[in-house]
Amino acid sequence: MNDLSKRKVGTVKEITSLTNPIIKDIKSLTQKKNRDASNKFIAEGLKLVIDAIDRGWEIEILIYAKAAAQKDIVQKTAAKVVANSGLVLEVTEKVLTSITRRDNPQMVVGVFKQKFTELNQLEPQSGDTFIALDRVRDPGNLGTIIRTADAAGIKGVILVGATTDAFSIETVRATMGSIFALPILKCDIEAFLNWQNAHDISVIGSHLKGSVDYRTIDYKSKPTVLLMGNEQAGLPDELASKCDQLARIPQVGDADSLNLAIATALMSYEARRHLLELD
């Protein structure tokens, strides 16, 4: 894949082919591949593309369909674009739609770069709960949890393990914009458990043999992460083991497990729930 930041930029330009070499750069971020090579992905929407570009995050392109050309904020956000040195595309909706690969596709979409926070900036403190995921395999339930995770004020979510990409056009889509909102981390059990031991903090882990129900615990009296398992595997021994406590939530019908994003928001809104009766 050829390097987007190379592209002529500060420019608009209009492009019909599909075959054209910058529209075939973009297509190519649906890999993660050319993702990780290109630290680059795909955000698709007007207002999520305005609220990244208000919160500071980069965009090297912004594309937009012909029939959205005439709008006002699809002008202003267009020269904000062009003002920063990034280039502008006017396309037809076919093009639109081979980038975003589904039908309808929306009328803007940007090309960003990606930001990941270093988990030792992380400094919890009181009141603060985090999310840790370990090797979530879903670009849906990431998604889906790092909306939710925006919703309940939860302060960061951390990736542990080889999950998978939170900046897949899939994880983007399912986050509603929220992939922009609050710090994501990377890192390996290993690096996991050392900050973890350097900071005064609750580890809670949701656990199928877990023995505190997950509404008695006390979620306020320490910095909190709760560390939630794959989807299929749970969480292993090497992770469960250092937990302070296993949550477990309680089920009465034939289901065996949660979804994950499902379990994952209960306990967000729970622990939610305890700090909102501290306050």
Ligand code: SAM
Second form
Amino acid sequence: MNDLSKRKVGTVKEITSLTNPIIKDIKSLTQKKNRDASNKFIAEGLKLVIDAIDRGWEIEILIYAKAAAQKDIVQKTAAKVVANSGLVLEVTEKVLTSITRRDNPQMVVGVFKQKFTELNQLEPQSGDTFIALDRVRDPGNLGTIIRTADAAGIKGVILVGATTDAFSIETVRATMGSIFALPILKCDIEAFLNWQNAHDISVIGSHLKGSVDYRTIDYKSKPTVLLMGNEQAGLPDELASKCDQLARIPQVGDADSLNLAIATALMSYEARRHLLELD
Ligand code: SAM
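What does the same protein look like in the form predicted in complex with this ligand, given that the last one was the form predicted on its own?
In what comes next, the whole complex appears, and the chain from above leads the way.
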């Protein structure tokens, strides 16, 4: 893939051809190897793009449909991107469909620089809750968890081991903009356990064989990490054995387990119950 950053920047271009090389480069970001190589990703939706820019995320390319070109807010956003030396593309709906692979694409799409936070930058403070996910596989689950984490006031989502890509178009779509709202971290088991040892935190494993009801745990005394298991295999012993407690969410009926994103949502809201109020 060509380096998108070498494109002519600070300009507005009109593109109608599906085979335009810039469009080809943007489309290539739907593949992980190209996202990894370029450190870029695609995010869809006007509100989401505006929020991301306002939060300081670096936008490299703004793409909008011809039909949206006259909208005041689109013009303002385009001017901002041009002023920051970004590239602005006005394209046909067909081109947008080919980028997002959706029949009714969003009118606005952004190409952003990826941003991961380093684990050693995470200094847990009183009242903080983190989510750690062991080898999460499903992009829909990861996106939903990031969105829920944002809503519940979680301070960061830690991806432990080989995981699905936090910046894939499916994950980003499922976050509904929350990908831009909180730190995402990546590490292996060893680094996670070292970080755990270095801090006065409570790690609560969410486990089908947990002996403690998740509603009875003390989530207040220390910063808390909610450690969730992989969709198929659950938490490996290597991680489960290092948890301060293993929590179980009661179940009746025949279901073997809850969906990972649902279990994470229940754990997150319970852990933060004392801190969450309607305003
Ligand atoms: N077969 C897997 C297992 O044995 O753990 C099922 C994994 S479940 C789909 C994914 C994760 O969600 C689990 O590892 C656990 O962290 C959490 N989870 C799901 N249901 C749970 C429950 N009833 N109690 C506690 N955690 C649960």
